[in-house]
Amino acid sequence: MGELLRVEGLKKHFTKGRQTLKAVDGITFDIRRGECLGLVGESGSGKSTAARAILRLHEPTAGKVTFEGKDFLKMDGPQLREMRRQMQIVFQDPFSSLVPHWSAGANIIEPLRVHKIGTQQEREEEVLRLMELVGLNTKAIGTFPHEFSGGQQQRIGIARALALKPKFLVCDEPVSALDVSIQAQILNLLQSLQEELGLTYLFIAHNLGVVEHISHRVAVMYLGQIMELAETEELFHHTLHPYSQALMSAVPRIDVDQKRERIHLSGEIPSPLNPPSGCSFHPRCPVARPECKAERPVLRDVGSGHWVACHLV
């Protein structure tokens, strides 16, 4: 399973006047072809901004994004347009991501029209195929978004994202706006589509239970930086970073033997306008030492592909 996407030293800073907000501050990871990499962290940690920077929905401040060996950030014109067909996104709020006065069919067909793929008849046939693929009744092709349930709206969004036959899909908290009873259906759909179409996912979520269910590997993000990255089972059973341990302690467990003592973090996540010195987690870390405040730890492999950025590991 070779590498499809590689992100190196990616930064996205927003500057207004004399203030600079460091939303993403130098992250590095890769995503293997056909895998699902989960990206987790508290709200405000920079997960969605990182995803948008990778797709160039926000132009990165610095860093490198390599897709199939090609430098995506150096592309422009027709080359960039062609590459965008390979990289699509499913948004968090299915309704706001759709054009409300367009029918389901019109929303799904739009990428095909924009990229001038096929004749009008071929596009319409493809829309019907996509609706069937994601479990939508094709008779609803003329129905408007507000007439669908939240889960059905997300299926329309997924169908639209798949219209250009992408290889890489960013799923930006695709189930967090849905009822719990519907979340499992959408997760199972995404898993079956991944197997059937050979898709590669970057799956963003704050629900660790969801991430554990769908991801092959998981990266933990805090204040614009990657704190820990490992295979899913490895991360959930041998958590190393104090921040990751605090997140894991909050995950409900049915198995009594797997229950952990809850770790309560003090304070809120600091502002990316004025991030702490050294390790960005040290003001809230229950085991921080003086060196944590002085020097920013480097993300390093501590064995078996388990990466962690912590002076104490």
Contents of the next structure:
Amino acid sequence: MGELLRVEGLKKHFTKGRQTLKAVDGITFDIRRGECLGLVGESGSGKSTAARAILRLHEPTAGKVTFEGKDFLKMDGPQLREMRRQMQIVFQDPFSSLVPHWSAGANIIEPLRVHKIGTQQEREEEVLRLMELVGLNTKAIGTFPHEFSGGQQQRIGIARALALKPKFLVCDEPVSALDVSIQAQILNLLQSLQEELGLTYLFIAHNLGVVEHISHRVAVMYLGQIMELAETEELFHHTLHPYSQALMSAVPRIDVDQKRERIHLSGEIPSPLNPPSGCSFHPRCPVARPECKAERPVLRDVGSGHWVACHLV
Amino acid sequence: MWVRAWRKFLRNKLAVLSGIFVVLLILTAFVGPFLLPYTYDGVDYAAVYQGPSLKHWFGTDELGRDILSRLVYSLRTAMTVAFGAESITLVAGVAVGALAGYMGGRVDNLLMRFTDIMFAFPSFLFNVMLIAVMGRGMLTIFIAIGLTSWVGLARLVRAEVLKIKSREFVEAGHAMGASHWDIVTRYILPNVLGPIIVTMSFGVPGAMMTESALSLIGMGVAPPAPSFGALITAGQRFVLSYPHMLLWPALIFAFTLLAFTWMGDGLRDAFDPRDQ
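Can you now output the form predicted in complex with the partner chain? The one shown was the form predicted on its own.
Next comes the full complex, and the chain you just saw is listed first.
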């Protein structure tokens, strides 16, 4: 699998007065064509900001985003618009992500209108095709967003994201606002769409169970940095970073033979306005050593594509 | 949203009644002058200070002019001033508010400080000064009123735009590459239409009040053109001997203002987002 997207040293800082909030503080990873990269972390870890910075919904402070070998952050005007067709996003809150005063059809047709694709009739046919593709009843084309259930609203959001035939789709916690029974439906839909259309996903979640189900590789984020990145299987069975281990211990398991101890983390995630020195996880780390306080560990490959940022590994 | 608001409005009897009255007033203001047998400045010294009669339904004034005709023309003046002023308010308020809210940062700061200054300045004094500088006249009056009343709308629109621009559908618009113009006019502003309509419907009686207050101090439309303010001013001089000269203008004016206000109340309740 070749590389589709590469993110290098991406930073997004928000400045207000004299304070700087380092929401994303230098993350590096690549996403391979056709894969699903899971991005997990607690709320406030910067996952969503990272995704928005990659898509330039928030202009990144520093770093580089390369899409199919082209520098995405240097683009502007028509070139940027053209590039946006390749990269779309599905949002967390399905209702809020749809234009409330437009019907389902109008919402789905909008990207085609913006990019002046096809005639009106062709667009309408395309909308019907997209609605079928995501499992919506085409009779609901004139129905307004608030009349749909959350799951159906998310299907509309997915149809709209697919209208431009993108190669890369960011899914920003697409199921966390949905009912548990609906979550599986949407996840299965996203998975089958990926196979059918050869899509590449960046899948953000705070639920490891969801990520394990859909991702090929997983990156764990904490306080704006990537702590660990590995193949899903590898990460779940050979967890190396103490933070990832704590996360894993919180995932409910059915198998009883594997005795595992729940690792409790004390305290809250520190404020990104005033991040700890050295390794940002050291104040909550159960195995922290003096050097963790002094020096920030770099993300390094410990073999077979398993990357960890920890002094102890 | 529109269907729901409309249904809710229809359930409010007082508001619907006021709405019908408002429509009638607007029709009268436009069509009335063509149906009247007298002009507003037709002097008739044989028929001064007459009480209501079949010939002059609302009586005549000190120069024998037909009060009904003068009232209909006053209504026309009031409507022209109110709608003229409100158009300026609408354009300026929405433009400034949307620009400040959407752009944020330095543009927002600059526009809002300017708005604050306008807000802090006594608006009636500002009107009087403007009219003193530009001269009396219908156009001057509604420009003056328009220039002072956009401030409130600008603040409202800015606040609403700020709230809506962080919603995810706006981000979706950016992600698909929609232009800023598209995002403001097609994604954001339609959501602010409710509050804008409500503000405007309260703005109309406000502008009428200001116009009549200006007439009262002799800065309104120039005589002999009538306006509610001028009629009421004239009427109160003769209130003890000829009360009809004050009664009719005051009553009609009061009902006009009430109708707009009650209609505005109904619209505000209909667009209230809290019970949707």
